[in-house]
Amino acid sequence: METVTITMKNPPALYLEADNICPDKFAGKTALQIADLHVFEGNTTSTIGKYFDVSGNAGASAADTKIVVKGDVKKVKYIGMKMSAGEIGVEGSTDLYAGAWMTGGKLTVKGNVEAFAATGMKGGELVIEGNAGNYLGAAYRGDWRGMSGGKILVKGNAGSDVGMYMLGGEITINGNVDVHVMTHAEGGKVIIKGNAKSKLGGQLVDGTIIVYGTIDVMMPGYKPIGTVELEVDGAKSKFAHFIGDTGERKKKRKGQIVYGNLYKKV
């Protein structure tokens, strides 16, 4: 695997839209060609080379390409957007839409990400070593298709509306989460190792929520049905099991009504 390192040298005054920072876009290109790829600052079209020093040539394919992003990129959007393979390592925090619509590969952010990270994600792996903003793994504004595959790990906390309209895949949050988890979801799993506020699984059709900490307010549409033992990350624990959202439309599978599952550690 070939490594391309881009280092911020000229931070933008406005926010930088940089969907070209992606193994699929770098593949087969030299450092000079990569520096010439376009980015947008406001309504101005510019190049990666205006803002970043670029060193190293990409591999022949996305799978053979690793990108290391250095410097202050807190105002850079769309890093890893639609990536299908390869690796990206961001050594700090980044802005909106990190890993949006990605289908493969691995994106690691050592700092925080802002809202809409992994929007519409279909595959691959996103690791956030800091905190995640709102709408993690959710649908794009006006769309009903959230994350449908892949894995997300947040080592810190996450904001509101995690997994909104989620269809599949798995999100693990090691810290706490804000309101509205898996709203309107029809599949997938969200594991919360910390505490949750309220409105978990509102209008949930199908899918799983697992909470290790406290839940401030339980949605009234959830019915307790007993206690079960689950194994998560190789460790077994007992959980109170709820099904819901009973106030939402329900589909049937083999003649049986399908409910979402919410588990709360006891």
Second form
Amino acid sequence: METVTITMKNPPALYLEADNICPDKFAGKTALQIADLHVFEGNTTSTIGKYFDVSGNAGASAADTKIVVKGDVKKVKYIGMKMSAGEIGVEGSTDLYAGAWMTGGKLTVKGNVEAFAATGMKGGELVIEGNAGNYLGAAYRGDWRGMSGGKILVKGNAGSDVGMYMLGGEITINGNVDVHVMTHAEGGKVIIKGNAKSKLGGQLVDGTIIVYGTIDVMMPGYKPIGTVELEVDGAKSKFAHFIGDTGERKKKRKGQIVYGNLYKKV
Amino acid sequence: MSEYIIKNGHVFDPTQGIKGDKADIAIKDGKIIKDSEVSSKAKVIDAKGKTVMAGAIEIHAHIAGPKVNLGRIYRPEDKLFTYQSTTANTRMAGGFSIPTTFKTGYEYAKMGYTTAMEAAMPPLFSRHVHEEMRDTPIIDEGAYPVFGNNWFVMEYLKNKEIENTAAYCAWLLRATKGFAIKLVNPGGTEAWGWGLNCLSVDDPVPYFDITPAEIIKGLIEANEYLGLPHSIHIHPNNLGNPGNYTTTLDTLKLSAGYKAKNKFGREQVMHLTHTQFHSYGGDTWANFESKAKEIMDFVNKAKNVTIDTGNVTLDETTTMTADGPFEHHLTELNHLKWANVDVELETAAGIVPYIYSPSISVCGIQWAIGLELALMAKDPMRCFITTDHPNAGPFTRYPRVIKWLMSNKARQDQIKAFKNSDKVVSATNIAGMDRELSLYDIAQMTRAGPAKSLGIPSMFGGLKPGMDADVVVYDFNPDKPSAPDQIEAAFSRAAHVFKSGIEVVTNGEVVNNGHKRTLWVNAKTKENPQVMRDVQEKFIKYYSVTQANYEALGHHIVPNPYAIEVDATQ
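Switch from the form predicted on its own to the form predicted in complex with the partner chain and give that structure.
The complete assembly is shown below, putting the previous chain first.
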């Protein structure tokens, strides 16, 4: 695997739209060619090279390419958008839409990400060592197709609307989450190791929410059906089991109604 | 204005019976002239080895107005990754199934379409429709106001008052700058206001005590009383349901005994639109099947009927119609977001996104039905290609529909690509149909036919001297064998497009925004104090706007109108 290192040397005045910072776009290119890829600053089209020092050539394919992003990229959006393979390591924090629509590969952010990270994610792995903003693994505005595959790990906290319209895949949050989890979801799993606030699984058709900490307010559409033992990350614990959202339409499988599941550690 | 001579192209012009012969087409001052009359200053366009046709005419699409715009607003995901930035001749434009007004104009023009009709104008919001048409560049446009659930119409027709209905229709066409009388689910949309629907032509409309059949026949009579350029344009009852072909046949039969009366050369008294959605057999989605043959057996014999196809293009799209109850039905089926609006005294509308997936057998059967209708048409002058944009697919897929109609191989390839191709084949006739439409058939179905049906054959749809110089050159050589995808590529991006004598597209790119016109029909009737008093009374008693704020008047709303005059005072 070849490594391309891009280092912020000239931070933008406005936010930078840089969906070209992606192994698929870098693949097969030299450092010079990569520096020439376009980015948008406001309504101005510019190049990666204007803002970043680029060193190292990319591999022949996305899978052979690793991108290391250094320096302050808090105002850079769309890093790793639509990536299908390879790796990106962001050493600081980044802005909106990190890893949006990614289908494969691994994106690691050492700091925080802003909202809409992993929007419509289909596969691959996203690791956020800091905190995630709102709408992690959710659907694009207006769309009904949220995260459908892959894995997200947030070591810190996450904002509101995690997994809105989620269809599949798994999100683990080691910290706490804000309101609205898996709203409208039709599949997938969200594991919250810390505390949750309210509106978990509102209008959820199908899917699983596991909470280790507290829930401030439960949705009225969830019904307790007993206690179960679950194994998560190799550790077994006991959980109160709720099914819902009973106020929302439900699918049937072999004549049986399929409910979403909410588990709260007891 | 400049002069052009388009030399040595293979000309397809049904109005003159030219079937691919080499001919020169000359243009001067916005009109087609005899090639002998062109001066030496004329710019020469070399069309050797290329196809030359008149500009195509869209007879039915939802491209302007509040319903379309609500679709744009509530589907940001339709615009995602589609925006093209500003160029020297085009503004920023985007959207896929519900493109911006600018993209609508550019895309039609690039495909060689030079005239388009907005298929359902809610009269109350005619200003909005006209404002969007004003902002749709290049192409001439008209709009059909909807009448099939209008309180005035239902009250007059309940008492069999044809003359009053006609006077009201003429007034509304004038007030809204409308082009033709449109019916959408006659009676059914009004019934939707009561939580009901009219699924047959004999279901009574609540409160009004009238049936769809009475509305349809009454509006045919009013239309012919006025002698309008177009006939009634009907989206019949029971759209989109398995087994609905019987309702469609019942609707078509209502045309029996009526003869077209007009000075525009129109022969039909009924245009039945997006027929694909109305040609369904079976009684559930499990035994859903094509009844295209039953429909076309009737249409082929009924000389006073024209249809358009409503071809499914197998895309993710946005359905939108004044058929309010149907959209509710659809959202219950696919569970996607639903918008619903009531338009006081007049109509309603609903919007739901829809994915015509090649993996779903019903979608494959719908795809086949649309193509079967066109392939079974004995008279291509009475069957026109549409996608009921955006309902069965975006209009930008016309080149693909043309490919499927012109190439059996393209159809067979698509059938093989369906996930449930056995099911599609057994529920339809498409697999055994080897007819391949010719370029002449296509010129009839997209040019001369719609022009005649709309009553504008003296202006559009042909290349006779004296007609508007709407001329298209496609980079397609009919003398050479071609792969199906070459058909699609050629029709997607025309080599040259002239609109009213101005070259608006060169090599598939917009080079000029032309002088877009709004076509409308000014029908003069005898003074009718009763209807005028009824109109005033309804505005005072029911409408939430005053009459003065209702009419689509004024240069800022319709900046470049072109009125087609009709005298119904005799």
